[in-house]
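Presented below, as structure tokens, is a lone chain in the form predicted on its own.
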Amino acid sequence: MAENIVVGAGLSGLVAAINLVREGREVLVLEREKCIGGSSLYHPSPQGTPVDIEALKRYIGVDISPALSYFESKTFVFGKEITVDSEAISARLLERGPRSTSLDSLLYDIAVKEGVRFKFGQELVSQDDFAKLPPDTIVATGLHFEGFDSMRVDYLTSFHYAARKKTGDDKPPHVTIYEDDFTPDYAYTTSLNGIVFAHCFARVPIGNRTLEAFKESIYRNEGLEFDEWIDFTFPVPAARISNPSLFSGNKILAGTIGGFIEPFMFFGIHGALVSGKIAAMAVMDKDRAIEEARIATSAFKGAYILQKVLRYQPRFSKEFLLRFAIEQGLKMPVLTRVAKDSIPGWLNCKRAVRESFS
């Protein structure tokens, strides 16, 4: 049996590799970085995601609960503080990056124990590099322009400012979101496992005025200051309403590059995990994988349109809608269910639970 290749040792690539090797296949993961955990540019960092732990475990076959934490949350909408019920959308906090406390390390350790082989420092940057890989190679290159360009996936360029620093282990896990004029998207701070992280981004170019306004907001509301900020850009698969795709030629796409991301808030962790399972499935049963990918990204079009509509609302209208959604929407079971179902892969996991009891 030929060796299966997975390009990228991020969340989707690791889940794909684990599921393939459990099917009795030999699996080699090629990773551009020198170790697990992605780019040191923005990791280690705490990140949040909605997740039904047991349903996800049933679907992807991996228990990620050791890497998840409860957290305190709040949101500032144009300066007004709103307490957020994170439990309403089953949100959890986790760490990304190379440290032993990260979700990346948890999945990597499982993969190694299962027999997955890894080669680090394997940078693939051109269409020729990818073309030389065998059919059914799983491409899970994450937020790198080279992967999007080589796989001919349309993308928007997103613009980012980020900072992190060590903090005392006694600081409770938290997420604070900022919706304000300094970015047409949003910004946030998070803390977990002795790290506090701040991140502001937008789908349009942002500059020093944005950074200064964000710095002022987090100092005023949280007393946070950072010594060093970095700026960078990412490709995001939100250029077209038709962005989600499981295949590019004879290659299988997983994670962000496949469009398994929610295009309104850019939640991508849950979709990455689920898409790893689907990508492994595509090696063995393409028709089934296509249907699972369709279900996983079924809310993409609605979220894409909603984001476009809200972006062009005047401030007073946008402020009203955001406050209503946060203050009242999460108290309504119907709207809470819609919010959860919009997360890529949520419906797949929910259906897997139903089928297990049928």
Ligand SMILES: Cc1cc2nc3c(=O)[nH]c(=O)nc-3n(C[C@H](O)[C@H](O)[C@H](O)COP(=O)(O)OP(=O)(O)OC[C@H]3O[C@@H](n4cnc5c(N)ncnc54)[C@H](O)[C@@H]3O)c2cc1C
Given for the second form:
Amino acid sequence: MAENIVVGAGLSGLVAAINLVREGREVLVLEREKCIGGSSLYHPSPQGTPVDIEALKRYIGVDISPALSYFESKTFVFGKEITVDSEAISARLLERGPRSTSLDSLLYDIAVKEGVRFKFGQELVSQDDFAKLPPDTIVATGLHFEGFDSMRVDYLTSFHYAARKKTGDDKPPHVTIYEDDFTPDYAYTTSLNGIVFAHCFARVPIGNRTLEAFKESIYRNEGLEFDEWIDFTFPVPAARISNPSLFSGNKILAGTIGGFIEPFMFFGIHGALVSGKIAAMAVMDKDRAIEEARIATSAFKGAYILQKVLRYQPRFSKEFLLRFAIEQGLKMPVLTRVAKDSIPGWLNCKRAVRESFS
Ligand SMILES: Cc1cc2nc3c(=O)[nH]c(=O)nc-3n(C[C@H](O)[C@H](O)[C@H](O)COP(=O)(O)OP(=O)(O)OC[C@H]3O[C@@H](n4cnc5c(N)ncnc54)[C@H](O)[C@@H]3O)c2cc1C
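One more: the block was the form predicted on its own; return the form predicted in complex with the ligand.
After this comes the whole thing, all chains and molecules, with the earlier chain placed first.
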């Protein structure tokens, strides 16, 4: 039997590989880094995602609960603190990167045990490199420019400042979100498994004054200071309302590159996991996979428009809307349902649960 190739050993690539090998296929994953865990520029790092653990397990066939943690959360909207109930949107923290405590390692261990083969240090750089891969190769290269350029996927460039350091292991899992003048998008700090991570991003270039304002905020509110900051950019498939796409030529796209990202806050983890299952499905049954991808990205357009509307609000109405959404909205079942349903792949998981009981 011909071997199925997956490019990228991140979340979507690993779920795709596990699902393909379970169908009795030979699977080879090509990864540019020397080991599991993606780029060491920003990993290991704690990240957060809404997740219905049981529903996700039913859909992707993998239980990721050992990698998930509850957390406490705070939000500062233009300097004023709001307490957020992260349970309202079933959010959890998880670690990304190469350490044994990460979600990447959990998925990698399952993949290896089930017979997936890996080749590390295999970087595909040019359009030619990708073109040489066989039809139905799954491209799951995440937030990296080479994949987007080679697969001709439109993107906008996002701009990031980040820093991290070790904390005592006893620091409880925590997220603090900052909506403020220093970024038209948002910034946050997270702590998990002995690491604290600070991250500010925007869809427009951000300068040193932004970084200084963010640094002051986290020092004032959390007593946090970091020695070393890095800045970097990455491509996000939120350039066009029609960005999500399961295919590019004869290749299958999985994860962020396929548009399985939520274009408002850039939540990409849930969509990446679900899209791994969909990409594996696309190898066997394209029509079914197209329908599943449509469902998974059905909220993309609404979130894309909402983000644009919010971005061009004057400060006072932006503050009012954010406060309302965070303080009141998360207490309203109908709004929390809309928020969860807008996470890529959420509706697929919900339906998988419904169907298993019908
Ligand atoms: C700093 C940071 C913080 C984030 N925080 C959150 C968060 O809190 N919540 C959330 O939901 N999302 C968050 N995201 C987004 C989320 O991590 C991504 O959307 C998600 O990882 C996408 O999964 P993926 O499978 O598409 O790609 P990834 O999991 O990134 O995997 C891509 C893999 O492909 C490999 N690769 C890349 N290019 C090549 C190439 N040319 N050849 C071979 N291999 C290649 C990479 O090394 C990597 O291992 C964050 C992203 C970053 C970078």
